[in-house]
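Take a look at this single chain, the form predicted alone, given in structure tokens.
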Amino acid sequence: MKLQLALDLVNIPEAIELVSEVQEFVDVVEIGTPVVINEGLRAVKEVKEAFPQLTVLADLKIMDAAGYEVMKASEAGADIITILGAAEDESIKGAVEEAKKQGKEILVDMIAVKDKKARAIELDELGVDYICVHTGYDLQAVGQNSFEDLLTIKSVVKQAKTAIAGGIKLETLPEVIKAQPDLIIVGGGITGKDDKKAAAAEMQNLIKA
């Protein structure tokens, strides 16, 4: 199990400062969609250059023109690129093909997918690297989480690794760990703390225990 730090509400200098605080306790750094919208793929490039030892994920949430967007994110230094599970199969295929060519990985974000079980089976056959259950910001606000969805997906995938995102905090982490996803994605549970390094260290200890 790996710990991914999601950065959503920072600019590039803030991102670099934040990652330098927690770098020894995280495995993957996610340049979140709001950062990509505000700063462009330059954010991916600069974070990867600053922390070459870390895996960098570009959360593009691709919906179309997948091959091209995966190529551009790869050029910027992304190791993992996200596409939406709601995208067309042709787009998923294009993303997977380009990622393989570039030696990168594809993470499918299942946000807003209604039949997660059926879609997970299809995505697994299309050769994606990760399938991520994700309770979006707007649903977290009404108290939803992804734990059950994770178990559902884990019960059907044969090749893809699994990931979980959305509102994970220190208090809910033990429940997440029990489900054994390959990747645990945490944003505010680390970035919202005064002592970010301690929060990341504590989470990593739980994951590695």
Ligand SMILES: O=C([C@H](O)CO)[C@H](O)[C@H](O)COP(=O)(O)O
Given for the second form:
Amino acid sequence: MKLQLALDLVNIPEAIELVSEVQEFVDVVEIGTPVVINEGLRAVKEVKEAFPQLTVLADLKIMDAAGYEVMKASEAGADIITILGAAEDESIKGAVEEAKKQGKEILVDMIAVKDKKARAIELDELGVDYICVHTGYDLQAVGQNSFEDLLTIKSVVKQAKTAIAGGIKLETLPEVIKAQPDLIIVGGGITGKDDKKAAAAEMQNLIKA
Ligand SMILES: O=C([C@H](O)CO)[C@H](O)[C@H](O)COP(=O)(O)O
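Since the one above is the form predicted alone, can you give the form predicted in complex with the ligand too?
Whole complex next, starting from this chain.
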């Protein structure tokens, strides 16, 4: 199991400062969708240049023009790029093909997919690297989480790695760990703490225990 730090509500200098603080306790750094919207792929480039030893994920949530967008994110230095599970199969295939060409990985975000079990089976067959269940900010706000969905996809996925994101905190981490996803994505559970280093360290300790 690996720990991914999601950076969503920062600019580039703040992102670099935050990663400096917690780098020894995280495996993957996510340049979140809001950061890409505000700063562009320059955020991916600058974070990867500052921390070449870390895996950098570009959370583009691609919906179309997938091969081209995966190519541009790869050129910026992303190691993993996200696409939406709701995208057309042609887009998923384009993303997977381009990522393979560039030596990168594709993570599919299942946000807003209704039949997650059926779609996870299809995505697994399309050769994606990760399938991620995700409760976005707007559904977190009405009390939802993705713990059940993680068990659902884990019961059918044969080849892809599994991931979970959305509102995971220290208090809920043990329940997530029980389901043994390959990747646990945490944003506010670390970035919202006064002592971010201690929060990341505590989470990494639980994950690696
Ligand atoms: O993907 C995310 C969200 O849609 C905003 O772009 C977050 O990175 C993801 O939800 C993890 O952040 P937290 O929910 O704060 O843990």
